Amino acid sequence: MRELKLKNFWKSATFGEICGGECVKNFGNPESELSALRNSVAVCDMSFVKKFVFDEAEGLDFLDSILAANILKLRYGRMVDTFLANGDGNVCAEIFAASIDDKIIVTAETLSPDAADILKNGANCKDISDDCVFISADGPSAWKVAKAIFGADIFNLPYLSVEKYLFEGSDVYLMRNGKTGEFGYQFLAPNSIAEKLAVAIMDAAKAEGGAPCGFDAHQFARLEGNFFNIYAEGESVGNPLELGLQWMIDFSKESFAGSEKIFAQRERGVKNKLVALNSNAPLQPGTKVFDGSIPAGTICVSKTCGKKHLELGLFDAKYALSGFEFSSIPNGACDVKTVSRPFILAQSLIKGMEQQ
């Protein structure tokens, strides 16, 4: 397992481990992380991620061939959210490719090793993943721990862009693709300051009445602002179709890992579909839900933090529409209902970048 280079920095945490990676899971109150990361600014070390570095000339072409958007129109400053799929078509990473001083640094999620062999084995690729930490800033003050260490260059920043700063006399990437529905931030840095600019970060996130989080709140923020987690619906369903991820395809292309399975589908048609549901009671992964006596779906992501507690069905087709209501046994009482998503309304898109 890889080991946190600033697990002794998050002294009060508990940790975990995601893909052969350790990782912060929490720092005892995963409802009061959440709180912070919806309410001021949360910062989670995401240094389990994968992360690789590509030259720019080779890399294209070959990210090109294997990811399923098409990065040959990836542009100088800014990034694309993608997937790598497996030999069945089945998600197997979830990545962003950034696209900056004629190189592509790629963060990838993984579910397994072989989908990061994949990418560390192809066009002289270097593997960064233990030399650098990543670290989320996340909230609606999240702006303003980056303006804090960087200045007000990062208003420059739309979402989906990277851009490079001095910190302590070494490059630090900044990159606007937060996952949340809040604003957020990652910084990609090298080893040798990690510390100072985890200091740098807290610091100026306890100015703002933030604190640190750990991955279960952060996992829970994904749901509730309906962003794809490979950890929870990406494993439990895979199929990028029925996940809803044709956005993160370009389907002109001739071929990629997995396009052939995926086209094939596609021209059949998706016959189920992921969808948000409200319960009256928690319902576990597995659970089948009814119309009735007639199958509707299954549960397939369940997830609790604090007293909030929210589910996915991946439903046949004809059923994952949001307001309908079903049972969690046939014929029974209705205690299930679709609803839309995101299930929260961001108070980043309320406040906005309010200036002070």
Second form
Amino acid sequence: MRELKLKNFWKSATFGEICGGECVKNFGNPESELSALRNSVAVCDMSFVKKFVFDEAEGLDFLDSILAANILKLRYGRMVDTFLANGDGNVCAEIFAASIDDKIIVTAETLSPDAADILKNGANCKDISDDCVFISADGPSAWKVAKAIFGADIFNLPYLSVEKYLFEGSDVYLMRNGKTGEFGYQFLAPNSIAEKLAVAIMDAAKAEGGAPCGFDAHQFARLEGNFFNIYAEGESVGNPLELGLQWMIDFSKESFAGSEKIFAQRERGVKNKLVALNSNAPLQPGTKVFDGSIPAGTICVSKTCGKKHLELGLFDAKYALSGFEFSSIPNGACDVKTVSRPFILAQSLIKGMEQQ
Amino acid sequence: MAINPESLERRRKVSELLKEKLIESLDISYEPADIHEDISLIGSGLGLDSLDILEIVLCVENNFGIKMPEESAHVLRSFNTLVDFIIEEQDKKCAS
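Moving on from the form predicted alone, please list the structure of the form predicted in complex with the partner chain.
What follows is the entire complex, opening with the chain shown before.
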């Protein structure tokens, strides 16, 4: 297992493992960590994410040949959110590719330790997963944390942008690609300055009433905010079209990894779709949901955070519409309702809209 | 209790029409079937900007005869929240 570089820094944390990488699960109270994320700012060590660097010239062509999005359209200072599929056309890694400094920086959340190894076959690919830390700050005040450290006009940095800053004599890449619905930034920095940067981020976060946050609360925030989570619905469903990830795909491309299967299914049509649910009590993954006596779908994600619980179901496409009541037992009383995502109205969305 | 098929059909029809009209208005390079009902409109997902938001407002007002609110952030969180709003407004119109 790849150990977290900042393990000693996050003293009070409970640690876990994600696909061969150590992660911070929580700091003892995911509910208050989620509250910090929704109301001020939460800092999460995401260093378990795989990180790669490519020379831009060769990297663009290579990445375009395997990733679902059109990487050739990636412009300087911008990022693209897409996925890597396996031979069966199922999602095996969520990928962010960022273009900056004649380089393409790729971060990958993978379903298995070796799921993104195909990336290493790219010309001049350098795996920097063990050389760098990756720390996120998410929340309505997250931009103030980045501004306190870099002193720049961070608020106006568009979503899916990347910028480079100097911190303690080293380059730090700041990526705005949060996955919670709030302002969200990720700091990619070399291990040599990791602790000093973590101290600066935490000091700035605490000044805004923020707190450290584990990946448990972060994952719940992804679900609340309607962001794809490869470790939840990604793992249980796999099929990118059933997951509703068509927006990550450029269907005009001739091919990419898994494209044959994905294109064929698109032609046939999608039979099942992911749908958000409100239920009276938490329902375990695998629980069937019925319209009268007719099976309508199956619970595929169930997450709790304190008293809150949210579910996603994989439903027959004809039932995968918001606003309808179902039962978790055949011909039973209605105890599950399909609802529209996102589950929450993020404060950052209101602040962002006010600025436009 | 079984779901009312008419309600299901109504939701489907509003969704399909909105998909078609948004693709047309915003020149989106997807087929209606490619647009998942929970897709985000702003940021990730369709990745629309403030100019696109104006187009969405016009699209809804012109095709569904509904006035969008001044503060529309909550309505524009996703395709589904926009459909929720359209159906609610249609129901209000019918009731009045």
